[in-house]
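Starting off, we have a lone chain in the form predicted alone, written out as structure tokens.
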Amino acid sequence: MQTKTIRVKLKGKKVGIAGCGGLGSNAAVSLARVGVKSFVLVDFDVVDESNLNRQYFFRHQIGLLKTDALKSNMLLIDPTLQIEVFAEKLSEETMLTHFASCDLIIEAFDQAEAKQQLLESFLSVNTGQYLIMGNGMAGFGGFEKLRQEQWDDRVYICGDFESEISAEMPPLGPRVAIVANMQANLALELLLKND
């Protein structure tokens, strides 16, 4: 397929973000590199100095609300570019209808009460949406041991499965940025799938 009609296909698919930190803001931006138009950006934090590192941020953005800045920074990549921000901590209430106008969701959160809750949210309707969640990114090297799983007909995983994120073990760009691009290829797959 050529890169052409790859984006012809893609321009009306619309990608809920769930979460703009290391995942999130790398596959996102990877997104808007293939000619996905269309994002729904949902975060309630802001950009920290320690967060440069992994996340698709930049030193003059400390303190912006990573919605904001993220947004900013893909409409530098393509102008053409229609995002919704939601500047907020997702709630049982929003979970869904923030993103129910997305094709699929990309989870991408720190925490796993908030990464278990969207999958049950999630679970809990049947919209024709997929949900890509990231787990075990933490430190370096163990290439390897990165894979996808489907977990059901709607349901991926990109990660490792058991690197938890430690003082030990942190999140470092390489390893976070490869799994986000997981993530971001299997969406492309999944978008492109029934085109």
The other form holds:
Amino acid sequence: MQTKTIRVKLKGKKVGIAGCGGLGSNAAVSLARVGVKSFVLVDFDVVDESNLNRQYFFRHQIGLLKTDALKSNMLLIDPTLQIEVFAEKLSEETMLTHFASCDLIIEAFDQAEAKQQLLESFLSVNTGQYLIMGNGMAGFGGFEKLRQEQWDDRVYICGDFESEISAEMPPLGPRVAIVANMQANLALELLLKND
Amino acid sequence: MDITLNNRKETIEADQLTLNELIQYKNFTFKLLVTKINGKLVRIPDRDKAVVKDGDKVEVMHLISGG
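I have the form predicted alone already, so could you send the form predicted together with the partner chain?
Then the entire complex follows, led off by the chain already shown.
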């Protein structure tokens, strides 16, 4: 498929980013670069200096809402993007409604509890959307342990399924960005296939 | 009973178990699990009632913090 065809096919697609940290910021930027035009960004947090080791933000953005900072960075890549932002913590009610108009949701939360809530909400209704989750990406090395699995008709999981973040196992740029881009790559595959 | 657990065949020494009993039997100690029996989601509060029988296909996924 040629670049131009890819851009045309992606133009009408909307992607939801649930959490704009390491996974969400990197996946969103990758998808913006290749031609997805519409996004919904959700995150309640602000950019912290400690985020700069892996998240798609810059030093001058410390203290800004991640949704606003990410939106600015994406618009620098493509000023024609349509980006809706929700700077709030998702509740069980808003978990799916904020993403109702999206073709696909990238799950990029930090907390396992939030991942579980989103997955269970998603599975309890048939929205016709796709959900791509990240599960296990702390530390470095271990490239061979990373994989993608289809977990349900429309649910896919990317990650190593085991490495939990801890003091000894911090989240680091390379591995987090690999998993973010596994999610973005799979998103592309699903969005282009479905057209 | 013989079941398929996370795509692997397993023999469990019981005729049937609730999903929570199976989780204990298998020593899945992770806090956040998502579970399915025969492709159907079983939410956390239902794991005490959901029964796993011979021939069932069970999926248990551990959700990990980080993202």
